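The chain that follows stands alone, in the form predicted on its own, written as structure tokens.
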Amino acid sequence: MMEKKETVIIGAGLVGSLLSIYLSRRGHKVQLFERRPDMRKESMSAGRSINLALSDRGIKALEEVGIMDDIKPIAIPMHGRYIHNADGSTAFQPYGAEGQYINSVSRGELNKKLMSLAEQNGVTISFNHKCEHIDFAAQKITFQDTATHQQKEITYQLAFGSDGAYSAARLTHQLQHDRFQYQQYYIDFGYKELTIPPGSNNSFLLEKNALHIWPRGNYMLIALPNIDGSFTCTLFFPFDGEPSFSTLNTKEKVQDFFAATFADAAAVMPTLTEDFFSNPTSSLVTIRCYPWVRDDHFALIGDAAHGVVPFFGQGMNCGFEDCRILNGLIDEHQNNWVNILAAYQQQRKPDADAIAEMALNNFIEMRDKVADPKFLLQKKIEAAFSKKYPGKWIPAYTQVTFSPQIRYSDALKNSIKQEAIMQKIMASENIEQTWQSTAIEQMILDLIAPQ
């Protein structure tokens, strides 16, 4: 018999909403504590949202606690990214093999959506609830009413944190531990949000099927579709220096820099100047530390353990599968909660390290690369090589964004091999004429080989 244990989450985010519905089906007692009021019932605040790119390890997650036929009608299918380039001209990369895609989904609507789902699962969620102290000893959680400033006690069997990248739960478990480990690294980027508003009837006026990208070398700008006919758009732009967020300080500015810059995306941004001073600049951190868990009873999850740039798309990704993996060591080490932390931290600390470094290196390939001749060159060589030699030979993009049943530690292992090898082909002499060649096909094959 499986002991059902009096389970507290910190964070009713994406990550926690979701746990808490595959411990709710397992018979345990779960209440979900949330610093933030209930956005079921009031106006979420704009310019935070950064649209989720929900790929196959997120969908298998949802999948596996039965819920994605719920979220499908709140996703819209993205294909490949639209490129917007600075002449003007545009082209379509397709992300994967045909009817490979990732898809757009609102941040709010899919936590409104899983907090739903939750409560139907039977989690009582309590909003407003900031975590003031973790009493690890005694298993008690002291949260603040933040409406009243009352205070209460609840005692716990199991507790996760889950309440984000600025975890409290991380910060009370890091000051009680004498050898706890912790990195935070800022880019030198930041982000905002922006809006390009629904046509006449609802109607999309870019590609309603792709991740748009404007690529400018040292910023971006992207876009994502919503279901109501309007993109999210964010721009990742530097903190300081010529361009940056310093230096556009007026609207004349603002609307001159995205009419030079960004032409197509300005002429459908009507609300740009508004958009650009009302909503915040956000900062962008990867989070690293170490350990996550404490004996049988409490342990970090997603972004918590583990907060990552958005350039892969694989922050939620991640944290839907850091749920999938600690419901299979449930089973696996039959109740054992000692043994379930311990492995689970040991599988997902590689994984959540490998992930925050391909992430990092994304964000280059996205504002920069995308529009370069010899890169696109080298994909294009890369996706022949790979459909004629599937088993030898899976793009980077595929083993994260479509192949769950690959680690993302051993996806970075395999994608710098194939970095390696593909940087000598591209240093062959004339690669722009023989790149379909036989020759560079053996060439490949013999790198590959083993040595």
Contents of the next structure:
Number of protein chains: 2
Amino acid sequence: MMEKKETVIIGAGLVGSLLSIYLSRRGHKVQLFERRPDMRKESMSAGRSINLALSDRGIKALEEVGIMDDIKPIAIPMHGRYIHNADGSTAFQPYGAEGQYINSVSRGELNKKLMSLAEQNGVTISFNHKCEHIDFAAQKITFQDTATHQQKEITYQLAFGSDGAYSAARLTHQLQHDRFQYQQYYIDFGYKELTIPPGSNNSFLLEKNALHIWPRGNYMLIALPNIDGSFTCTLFFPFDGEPSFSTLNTKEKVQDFFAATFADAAAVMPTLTEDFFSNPTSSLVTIRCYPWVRDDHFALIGDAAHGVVPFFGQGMNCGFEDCRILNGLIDEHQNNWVNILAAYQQQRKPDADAIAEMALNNFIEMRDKVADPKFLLQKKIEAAFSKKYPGKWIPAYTQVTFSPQIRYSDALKNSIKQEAIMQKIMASENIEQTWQSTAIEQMILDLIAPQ
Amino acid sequence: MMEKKETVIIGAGLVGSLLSIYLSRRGHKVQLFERRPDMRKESMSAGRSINLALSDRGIKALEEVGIMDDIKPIAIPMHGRYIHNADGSTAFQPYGAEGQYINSVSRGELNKKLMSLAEQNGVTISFNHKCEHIDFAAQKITFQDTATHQQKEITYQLAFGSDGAYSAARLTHQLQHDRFQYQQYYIDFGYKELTIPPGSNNSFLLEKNALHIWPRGNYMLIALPNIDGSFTCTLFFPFDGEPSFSTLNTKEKVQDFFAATFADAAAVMPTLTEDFFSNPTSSLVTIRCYPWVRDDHFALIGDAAHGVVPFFGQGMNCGFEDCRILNGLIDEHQNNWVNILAAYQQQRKPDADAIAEMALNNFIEMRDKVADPKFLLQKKIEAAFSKKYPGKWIPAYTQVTFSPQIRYSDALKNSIKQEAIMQKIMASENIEQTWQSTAIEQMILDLIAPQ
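Instead of the form predicted on its own shown above, give the structure for the form predicted together with a further copy of the same chain, please.
Zooming out: every chain and molecule, the one shown earlier first.
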């Protein structure tokens, strides 16, 4: 029989809440501590939440713990990218094969569901508890009750830091760890949440089942559907330079810029200028660190271990996959938590590094390349070849998004090889005319062969 | 007339002490705060100090503020590397041209001198003062007196964090800075200080005017001379694996390993096994961060801004150069500290990144390549060509060590180009026989030409 552990999870966000369900189901006594108030009772602080794209890795983790049916009602399928070009034309680019889609979910709604499911599974959640310090030798965590400013010490047998990219658990771990590898890397772009309200009778003012992108070279606007008919929009934009968050400093400039640059979106954003100045401008960080664990009693998980930028839609999916992989390792290594945690970080670290890198690369694809005819042709050639030879070619996006059996680290390696092949194909003379020829098909087959 | 600033420098190490002299000479009122006790009064904690190699960049900074004559008496010229091969053979490799040398100095002795010179220049030094927090808005620093545990608030107009790679000033700056770029990267090797005592009448038991290296592929021992006839030795060694600090865990194993691996050194190290277990094993970290400054009132300098590994002998030299460059920028931008500090970080950041990279690369050169005949031939070809065409080729080591007029970032770029050329030269047939031929000389000239 497995030993039941007094388990503390720091951070009741998406990953912490899901992890608590996994561990509670195994019979551990789980206490969740969350810095913020209970979002199910308070009105949410708007403007800091990119809508999330729940895809196969995340779904697999929800299914494995038996709660996907609870989540489905708040998920809206998105079958592809709906591109809004600068010249006013639009185009639809499917994400994968027929029937493959990702899901728009509101971070807030999903988090509330997961918290309630956690409580239904016997987890206790203490809100307004800020992690101040962990004494790893004594296995004690000091929390401050942010309402009373009182400190409280909680003893644990097993503790997880799932408190996000700005993790307090990671900071106390780092400061007490010799030779801790750590990097925080910010891109020069920030993001701001905006909104397209529902039409009459909660109708959708843009195509519902798509992720909308307005690619503009150095920046972009995106929009994801919500169940009430609204769209949550996010502007990814430089902090400095022209144009940038520093130069769009009056309502008039914002209105003019949007009208000129994102005309069809601006037309359905009545609160644009109010939102622009009342919502915060947020940063985009990549976090890499190591080690993630201590002996048999502490681990970082989710963004706390590996913050990624949102451009591959994988941050939450990767964190959920952490939970699923950890759960599998608990089975594999039975009660031996030294081995469980060692295997967990050994397996997940290269995968987290890979998705972090791919997410950074994907920003360029989304804001720039999706509007480039040459890039679109390349994707068309890949898709056609993959359809004919599914065993020989899985497009990179499909590997990451729809293939949870492929590790992120393998997807990265494969995508580098594929990109090298496609560079050669795209350099062929008259590729625009010849791409459907057997000669091109044979050339791809030959280039794959050495693998 | 320049405004005189109430200046606080956090950290009275080598860079902080030198900086205090520079600023005090300009008329600023400078207070230095140091976490440790006064090393001039206490016996030093041994075993954590790599001897330093003072070279032209550091010397230029000492000369410019007029104190090089005070330092000369404690510096021992080292004209080259004295290689102790595994087979017992030895070889001498000059560092540069005739008359070019670097200087062995004891970190402790140099630091004491600089502190005393600072005091002679009107600087006050408060010891046992630990920086706990900086309130950048109020321009107040909280120190803890480590003797009394009392807190003290010091107001500043201008503050510098020169408190080393593990800088407390940097940490408080980082935690209060949005979008702070930060990386700490540890290599898998540590170091341990050991000693070769003087012979009779303070004689030197190894060649005095050289930096001794016992390169052994994956690890190495080095020894630098001290003015009392002793040598400070440093073992750079893996933390884990075989052999490593974890496996050399008994006096017998240490004695046997040294006798077999570093025979001639072991023969003159009577306190080897005692030193090995009483001296700490220290880590080797590279620190990269940005920004280094705040507005017109705060800057990081030296290792606090850019920790580098010691394998190019440039950590202190780079920090001293920071002081000299900053001093030049104070002249250039007069009283405008916003511009002075902005120019300082803009100029020094790429140079600090470059020397950090070159220092990491040089570890491989020192522990491995210096014993490789092919590498030695390459250096010989470069040296001969450089001697004949000094305007066309300055060896990378010479650029970094003996050419303070060349920026580190340019030295790195040049060295990458040179290495690509030398790879082609070394791949020529029978290069061992033909290297002095005019054909090879012409080949180098042709390869340089496109520059």
